[in-house]
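A single chain comes next, written as structure tokens; it is the form predicted on its own.
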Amino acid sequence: MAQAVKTKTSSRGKVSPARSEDQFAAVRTLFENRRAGYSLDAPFYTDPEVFAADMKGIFGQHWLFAASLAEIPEPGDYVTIDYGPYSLIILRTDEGVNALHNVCRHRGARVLTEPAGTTGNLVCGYHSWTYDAEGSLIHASSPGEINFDKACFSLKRAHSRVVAGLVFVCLAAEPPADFDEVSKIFEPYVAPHEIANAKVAFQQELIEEGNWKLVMENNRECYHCDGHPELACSLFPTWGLTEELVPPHLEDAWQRNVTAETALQERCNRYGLPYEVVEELDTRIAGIRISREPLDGAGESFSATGRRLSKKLLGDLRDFRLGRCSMHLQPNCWFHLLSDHVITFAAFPINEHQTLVRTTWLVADDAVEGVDYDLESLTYTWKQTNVQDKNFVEMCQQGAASPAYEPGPYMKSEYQVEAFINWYTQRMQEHLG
């Protein structure tokens, strides 16, 4: 078993400032012996040097999501995203949207403190330097004080794309090229329900005491679906399961997700809409898994008897009996896109042992509260189910810290969970050198 890296202890996602051969050649040892089939070594969860090597090797080179169109619906309303040590403005403007770094370029104060609004130039609490939509300065007090090129202190900015309403950002110089690729699996499945053209109906921010990959882990896998009483109710309790898996007792409920499957598949060829399972999870770099699958009862949302939960479908999609568009991308999101609303799972590491999960509930932009749907209604499942998540991960995050963990091997229902895993694997070593 890998020994742990021994570092100070961090806050916040701070980064060593200097970080020993030593210390490098250990984090690396930890991904050469990491045994394939079994869950990670504890470093992985509870090391901050490893946290560190994280930010730099997933979260500083990879598409992460940020939000949706939906939630800058205008020119000039913004989001902030705080992951590890970086922090980004998210930036609607005439022509698109903007990923700019939240460091003003004169003391380094965050530049937008609230977590969104919206603005004309962004303004410097401290001493007040202005930038414009595009990062340039445009305004530092007390001109003259001394001779500087404004041109050469605009806000450092990130790459950012907008695919089907979802909007990503990508910290490296040189982002990784299959994102394109991957960008053409999945907007088919996703432009249909129309994100750019829904409203927020409620968002829920939760701090996981967990690392990020426990939360990610615990969404790649439903063997402990036990424990969502509430998800059970639309979840087929084969899901994640193949017909060689089911057991006796759940034959009868292996036939009837059988039989839905197939009705599902006959409306979304009616309409044109894809529903085949793609599943490139560890091999490519922008790894996804898309689907459209049934859902138990009526078929058409999360409620306990399946019924909708929102009176308005999305876009110009003309049928609630839609199942669930599940889609995982790597490394930090998770998404489900039904006829009545969509929901979006967005995952931001703290530091080594808190992860940020903020969930975005969307509906059809002409949708009342109150009169198309109830939203104590429309987010009780995930309300409950993320809730749930957090205990389940915090359980890990406990068990990962005390000196008697150690690896256990993943069951065949959560291959998902290898499979993130195993791709988390590649991408560090690939970074690691």
Given for the second form:
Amino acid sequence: MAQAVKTKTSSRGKVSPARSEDQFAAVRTLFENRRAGYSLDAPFYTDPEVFAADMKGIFGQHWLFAASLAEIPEPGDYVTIDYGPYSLIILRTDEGVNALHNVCRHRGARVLTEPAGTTGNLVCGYHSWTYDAEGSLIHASSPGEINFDKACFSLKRAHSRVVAGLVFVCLAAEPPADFDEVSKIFEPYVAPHEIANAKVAFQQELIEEGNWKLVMENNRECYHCDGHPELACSLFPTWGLTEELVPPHLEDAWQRNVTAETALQERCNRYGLPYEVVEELDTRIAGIRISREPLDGAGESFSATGRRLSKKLLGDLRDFRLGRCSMHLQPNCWFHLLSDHVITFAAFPINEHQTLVRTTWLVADDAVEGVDYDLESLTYTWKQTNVQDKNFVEMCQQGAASPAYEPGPYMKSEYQVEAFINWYTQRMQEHLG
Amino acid sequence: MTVSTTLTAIPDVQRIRGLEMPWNRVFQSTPEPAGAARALWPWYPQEFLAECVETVPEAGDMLTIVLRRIDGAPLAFRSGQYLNIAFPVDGPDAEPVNRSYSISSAPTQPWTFAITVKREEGGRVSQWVHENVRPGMVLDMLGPVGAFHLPDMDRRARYLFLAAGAGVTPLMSMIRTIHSLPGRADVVMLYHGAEPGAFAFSRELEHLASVDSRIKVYYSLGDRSVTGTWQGMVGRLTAQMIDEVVPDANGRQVYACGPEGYLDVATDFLSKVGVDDTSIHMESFSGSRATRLEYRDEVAFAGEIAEEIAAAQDEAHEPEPVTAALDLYQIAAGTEAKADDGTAEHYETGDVLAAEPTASAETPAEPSSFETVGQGSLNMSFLRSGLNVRIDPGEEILAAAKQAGIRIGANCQEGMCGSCKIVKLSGDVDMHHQGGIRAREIEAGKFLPCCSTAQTDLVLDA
Ligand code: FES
Ligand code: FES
Ligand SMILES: [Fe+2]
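What's the form predicted in complex with its partner chain like, now that we've got the form predicted on its own?
The complete assembly is shown below, putting the previous chain first.
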């Protein structure tokens, strides 16, 4: 159920160059010198100039994941989110979803200061300028004021669209067009989980002391998955291997995986669920990887035994044994969709060395905590995993800050990291011209 | 002249998602117009007299006894529940013998109801029932009882019914109920019997399966040595058989009823095909001592509840208020939890309790003791400020409150910004807002005093 692209009602002001031509050229040179197959040079992770360029070239240009409809279930519900210097209000309206820049048109105060809430009109806390859900200024108490044209001071809007219950935004004046195709790719995988009929069971926010790219890089490989003992119960230990690469001690696991995969595909065919791998991580602007894969054990959920963590199936799904549908989108998100719950992950850059990672666990909206699911068990595996990942990211950030750091090679199993960096480099080079 | 026929494809049936029992709707409606429907709320057992109006012999040496209540009330129950009936087996003057029988009819046809009794070899009561119960006979009964029943609301409504022999009775009620209700459901019944011709209700089941695309019925004979023609399956229940008839058993709620041994193997096989034990609901009547004791306890407890309610009604001379009856049902649900976790109950009680107004319970002080200021024909009590403010109809509430020194934050004064929002505990206002408040908030009792006038006396949380 992709919704029409919302067009802006006011034009965004020109972004004035924040840095000198020299610095601009320096950043461009960094990209030109990037050595393929190797991790990036230190400034990519540590330099505020590069960060500022990232915010414009990546976050200011591309479709970004913002939230899911489950976080704003009813008209009037909103969340505020920040991408570096940008702050947005994601507002559920009677018609759909609006993305508004959270910058008051009076003197620029944050209009809404809470991370989430419910509101009718939007009232700036400073001098009470009041905007409607479309961002139009409808009230500015100004005794004696004449010749004041409210119509000139609407909140700026960003493009937003909802695909299968996921809200995406784009800050560019002209959003890249290939997101249409990409949403057609992932919608059939995601829609059966009916995120619009799910509710937030838990949301975790971790501020990782690391550049946003390190967060994404870490997410795009499982070379380090030995460091995730809880997650290891669910992922087959052969994950990422091909038949030729399976060492003798993993042959049993390989067989178990093959059997589980065949059974899962049979089920998917029966229920009309797609499972094929689609991988276009750096071959298009809206880079994507999606697939549905079996889970180890009972194959139902991210628990130690593989059994379900919520007793209520999502949407109209017919079976608990649907493994995990995993989706990676460039540049800032990844998702795991299971029969009984969905986990959304989003990276919100704060500055060159800090990133907010927001993880949201969704269950069917008629699932009752304590009856149908136990919150601790539901969130256990990924809470542990996230903390471990935070640690890995921070280890790398520290490394990048050391004078001794130099880029190292990505291994074969890290091809998705290379794809992410390749995507990033291409997009930035296009942007920097 | 030519005659042409066009074959038109019959379009698929369109239904709303899931299944909902009709009494759910009653919870949401006002007491008055829905008064009649209240009688259908199946939340506590009663003692009542019922008269046999019909007996229907069924295949498998079973007898269906159709009954109606002497007092003319409908019988409210959840499909799958049972009744405890006192049979005067040893004559009208001797102590009657109590037995529990599942109701086989659907609660959606509540004016008559039915039990179906299998004639057990050597069974004193069942023999007596078959030979003696006839139209006109009045029996004393208690019910409905039992936690083995369909949920009141299920938006997935995918079921596997496992029936063996006489165990089909409560499942029959469930199938009839689902057939009589709107909503998307997916029901597969796997029905085991000893021999061809022993399947009670099979003609009706066939009919239901043929006219209702939501229902599928499979028959299997426990014994492999079948003579004559038999078109169903053969063999005892196995995991493979379950997987064949319902490859998606894992995602279904399973309701199983039959002899102990059958239920034991069913539990085993269900877990083999990945059905979680929290999705399995079982009932056994022919059962072990333990099961019988459990029923006895349940019936005894139901009797206590019935007595209490009868006493409460005598006193009040009016129907028991919703909450009191509910509390009793909740207690019952608690004891029934042993049987199936009581998950179904948690829902409806939760919903109903949430609908109860709670705000007035927290009244901090008695407004009659407050000082009163201002003039006007109506009174506004500001609970937190501890002040009564007089106001005239048509006069704006915010202005009057501010005048009296009550602190309410306000900005636009036009119903746009929402900053003056407060909670109204009682009374009516006339509000002309401009988007400063959501319908949801209004439902929760909030309003914007800057653009509202008083229509009645008000009690306000400010
Ligand atoms: S800055 Fe928002 S109203 Fe003044
Ligand atoms: S003061 Fe703005 S809505 Fe009442
Ligand atoms: Fe990790």
